[in-house]
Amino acid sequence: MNFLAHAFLSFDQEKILVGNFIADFVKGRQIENFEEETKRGIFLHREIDLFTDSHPLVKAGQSYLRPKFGHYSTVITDVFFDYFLIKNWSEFSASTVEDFIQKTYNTLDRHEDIFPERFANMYYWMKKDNWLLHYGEVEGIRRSLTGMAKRTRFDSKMEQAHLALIEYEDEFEVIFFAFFRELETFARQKLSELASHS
């Protein structure tokens, strides 16, 4: 899952959200540097990613992409799902997506002192260029995936992936709706389990 989905799946819990955002930048024993609730956010992020990567509906979506993009298909579908989450935001939340995104930035700002350095560097640009909102536009998807393509060691062709979104938008949207409801239920249950074991 990409950043907006992880924010949504933090269920308005401040430190869970922070952990959810920094999780990919916390390695090994570094996790011991964080308080329990933030750790739960880190663990939740990892569980969400495992659930997503192994889900048959997600794999079905990736089948449209794999012939051209290979293993980068997993990254691309994560970004596509943020696009559909914004496009259908009113189905999932009573607040506007703009208000939710601003609240997310405000929450993260309050915890900048615990950001891993690599996340802090990325977050500066995320907020400055409002990545979270721009995932809702095909042009924003193009820019995001082009930026990722420049950072890959191999020719990922991700700068062309927005064309697959345009071509298969209806198919991906059906997959998104069927999958994301399941993911939301899974994330709520997992967060409850993590809280009961801490």
The other form holds:
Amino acid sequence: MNFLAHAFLSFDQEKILVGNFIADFVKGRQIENFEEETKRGIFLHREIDLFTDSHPLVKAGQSYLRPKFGHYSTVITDVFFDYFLIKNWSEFSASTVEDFIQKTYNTLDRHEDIFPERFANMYYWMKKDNWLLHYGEVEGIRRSLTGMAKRTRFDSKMEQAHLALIEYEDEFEVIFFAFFRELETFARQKLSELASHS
Amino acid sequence: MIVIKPKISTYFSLSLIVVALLTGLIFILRDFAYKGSFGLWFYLIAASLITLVLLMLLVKMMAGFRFITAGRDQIIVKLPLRGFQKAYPIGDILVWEEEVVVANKKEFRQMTVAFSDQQSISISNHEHEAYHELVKYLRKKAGKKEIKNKKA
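Switching conditions: you have the form predicted alone, so give me the form predicted together with its partner chain.
Now the full complex is given, and it begins with the chain already shown.
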């Protein structure tokens, strides 16, 4: 999943949110440098991504993208899900998406000192350009995927993936609604499992 | 009032394919459980493939399952599967466009309407009834908001 979904699936738990955000930038034994609750956020992030990548409905969605974007389809669907999360925010939260995003930035700011360096560099731009909110617009999706395309070693064609969102918006929205509720239940359950094991 | 609803004939054909695929999947899984007539790889590949196609078909059917009523200067969108219903005044249309694709000498038309609250709807001439009436209605009521650029 992408950043906004990970923030939402941290269920307003401060250090879980931090761990959930930095997880992709924490490699190997570096995890031992973090305190227990942040570690749980990192583990939760990995469980969420594993659940998403192996879900049949997500795979069905990726079938629309695979002919053109190959294995980058997984990245693209993650970004698309953030788009639908913002688009249908009122169905998932009582607060506004703007308030939620601001709260997320405020929380992350309080823990800047533990950010891995690569994440800190990226977070600066994320906050400055308000990536989280812009995932709710096709133009924001285009910019985000174009940025990712520039960083890939091969020609991913991700800069054109927003066109697939426009073309298959209804299909992806059906998939999002069917999948995201299940993911929310899974993440909640996994988080309490992680808490009980520590 | 113009009522756009899913074409029964399209949904009937798709349902037949879904039933056929489901029967095939059940047959394969039963054969795997009780007989094992084929190698393991056959079951793994066939079952995954059929499940994927089945899901794609169901997603396609669910995505198109929408009812749109146009008239009295408003468009009412009803998505029964999501329990969503909303009436948009014509002024709430941001833009709309019709895309025409010719394939196998058949013309497929798809129209997308984007509303000011970031919601959008897409309907096509081969999946929905009264498609052409809605296009005419929009040309009359919101002609200035049409994007005319796609013809493939």
